[in-house]
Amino acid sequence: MMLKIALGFYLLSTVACLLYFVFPKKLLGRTYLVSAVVGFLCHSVALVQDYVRAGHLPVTNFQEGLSFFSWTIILIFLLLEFRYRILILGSFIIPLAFAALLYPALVSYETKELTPLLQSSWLGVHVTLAFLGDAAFALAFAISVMYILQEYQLKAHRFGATFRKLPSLEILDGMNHRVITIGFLLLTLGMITGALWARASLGSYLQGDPREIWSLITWVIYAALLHARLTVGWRGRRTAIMAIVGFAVLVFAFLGINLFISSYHYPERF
């Protein structure tokens, strides 16, 4: 029930933030931000309830994973909003969090008993780090879209309302770099803890699982992006495009594998 309430507030926030992008009125901005915060609090209560009921972090099936991903997106967004005060960012990221929560909030599912492999203290640490990293990359995706849109308006000499609402290219590029760096560090820690967990439970650091392989591919993409920025001075548009590509790979690693490929991370496909 609480998850559906959270979804309702995310829906209100989504509508308000999209309207805010078209009509940047303070009331719309406050409405969408307050709705996002209330929805986040309701979502947090739902996760705590599931944790108490199941006895572990609710991330062991696809629906729970989507729900937790949505929660981490809102968490990272609220932290960024508190730090940078760029309210327009919500117009690009809140709809994504709402979309991620749709399936777990509207389709009933049961939390089943953990398999022996998942009965480990590594579960919460590994999954939380990995999902926080994924959420940071989702924010980087949103910032990259904003960057490309702002750059297009500059090149087209379109200095209208949309141009004035978006931050400067310099601010967007700097923020994108910081968010990607944080996401990369979190993903790296998530992969390290996952490898240690696999070594302790299965005898080797890598099992050749499709989710592991695609997570490694995602890591390589963002590592290459950060390396290119440090060594050859990649900035702006190139960074934005790579961040969008990296997030597309990340989405496939999460959604595509559950659609088409078996994985011990989520054995049951939706």
Second form
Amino acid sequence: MMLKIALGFYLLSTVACLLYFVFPKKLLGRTYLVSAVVGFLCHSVALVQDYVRAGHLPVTNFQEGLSFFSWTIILIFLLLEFRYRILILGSFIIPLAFAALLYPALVSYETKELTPLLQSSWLGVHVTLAFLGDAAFALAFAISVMYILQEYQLKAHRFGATFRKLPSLEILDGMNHRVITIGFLLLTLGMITGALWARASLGSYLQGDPREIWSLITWVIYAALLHARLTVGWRGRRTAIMAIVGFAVLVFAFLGINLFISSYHYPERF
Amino acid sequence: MPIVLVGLSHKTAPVELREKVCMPDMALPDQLARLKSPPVPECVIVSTCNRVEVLAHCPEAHAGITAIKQYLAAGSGIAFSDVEPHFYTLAGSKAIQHIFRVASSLDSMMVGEPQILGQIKNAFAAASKEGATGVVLNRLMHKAFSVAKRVKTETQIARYAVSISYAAVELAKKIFDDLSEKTVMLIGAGEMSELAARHLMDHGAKRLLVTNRTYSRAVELAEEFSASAIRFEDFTDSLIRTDIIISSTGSPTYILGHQQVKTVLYERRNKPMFMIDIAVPRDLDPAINRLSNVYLYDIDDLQAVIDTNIQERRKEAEKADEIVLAEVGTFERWLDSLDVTPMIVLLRERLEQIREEELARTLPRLNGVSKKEKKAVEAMASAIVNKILHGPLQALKAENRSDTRDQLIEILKEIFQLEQTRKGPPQKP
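I have the form predicted on its own already, so could you send the form predicted together with the partner chain?
Whole complex next, starting from this chain.
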């Protein structure tokens, strides 16, 4: 129930932030931000309820995973919003969080008993870190799209309606760098905890599970991106394109593996 | 009493004519004194290089308009028949709308330019100092100022840069968020490029470097801007710490090429650069724009930015016109209420007069009544007056169609014999 209420607020927020993109009125901006905050609170309550009911973090099937992903996206978005106060950012990310919550909120599911393999206190730590990292990359994706849009206009000397609404390249690039750094740290910690957990329960750090492989691939992409920035000063458009590619790989890893490939990361298909 | 406006502007008259009709600010007091006359008791003269207009509140529109036209023609020293076709005359709501549009810079040659409001404020100050404005024009002009303010805050009409130098600042702010850590380099000299540099500095740029083929000229300019001069032969060495370049030299060939900038960018670790090439022939190789993190604009690119901004201003002007129309409505309602006010005053006076007379007659005749009882009688008389007034006043205030209101006023005048109250005490029946 709580999840449906949260979805309702996200819907309101999505409509308002898309309208805000077209008509940048203060009232619309405030509406979408307030409904996102309220939706986030409801979403949090829903997660706590599920946690209490199941006795562990509710992230053990596809729907729960999507729901938790949506929650972490909104969390990181709100943190960024209160730090940078760039309202237009919401128009690029809220719809994504809303879409991610559609399936879990509308199609009912049961939280199954955990397989003995997953019954561990590692679960919460590992999954939270990994999802927060993914959410940071989702934000980086949104910021990169904004950057590409703005950069194109400045480069091609063709100015559309978005030119005035979007922030400056410098701000976008700076935000992007910060978010990717944070996402990379979280992903790294998520992978380390995952490896330690695998070592403790399965005997070796790496199992060759598809989720692990794809996580490594994403990790390499973002590592290369950060490395290029530090060494040769890669920035701007190239970074933005890399961040978009990185997120595409990440989404593929998340959806693709869930839907088509067997992995012990998703016990319902295992 | 109608409000009228007579004038000519860049839309109706060529500059040769405008400059003859136009009058300097300092001449306004004399001019107002010349214009003020029985047909034009209240007037404001607005005179700028693009328009000369007289706004007046006259007892009779036609006589007022003729007087103003003759006055303007006489001042110009040109035959009346030669000037007359260039005048536009507006009356009533059209005149109100026009002055609101002028004050909001909607009628300007460059829509949204900010000077006109100040010029109109001066015109009004001069007129009111000369005692040429009454209740209506005072109110109208103050309303025009507030409409202009509304237009400025509620539309984006003035937000779009329409000059090369402001366009440069606008673009710089979309590339760099904050100019306070940025260095600007001015290569060559020229009015437009110096203006652009000045605007960038005004918007917080940290440092300005100036270079010129003639070093002494660079030093001169640098002093003027409190900037540092660099030798033209060495300017490429400073590019690594330069974020914004404004170039306008007379060089027949490119002074900066693709490969040079590529090297500089590498050394700058790809920190973005904004280059403005105002020179014709161009100073900066257009191929530079193909490099990542460099944004090169030549004079045509900037002109294109300005052209689209002018389009944007026009769009905003449409919104502004809606505001103006709404405000014209508000002002007209106020004007209408002026018609009712004297009637209300008359009616109240008439009834008060009756009350006082009747009290004066009755109270002395009452013997043996206490002060308290006298008070009660007085209170009753007041209450009766107020009760009788209530109905007609409500009806007057509620009636907002002017023809039916005039009927109502006539009826009330007849019933209460109001015309006579002015002349003397009413006849007793």
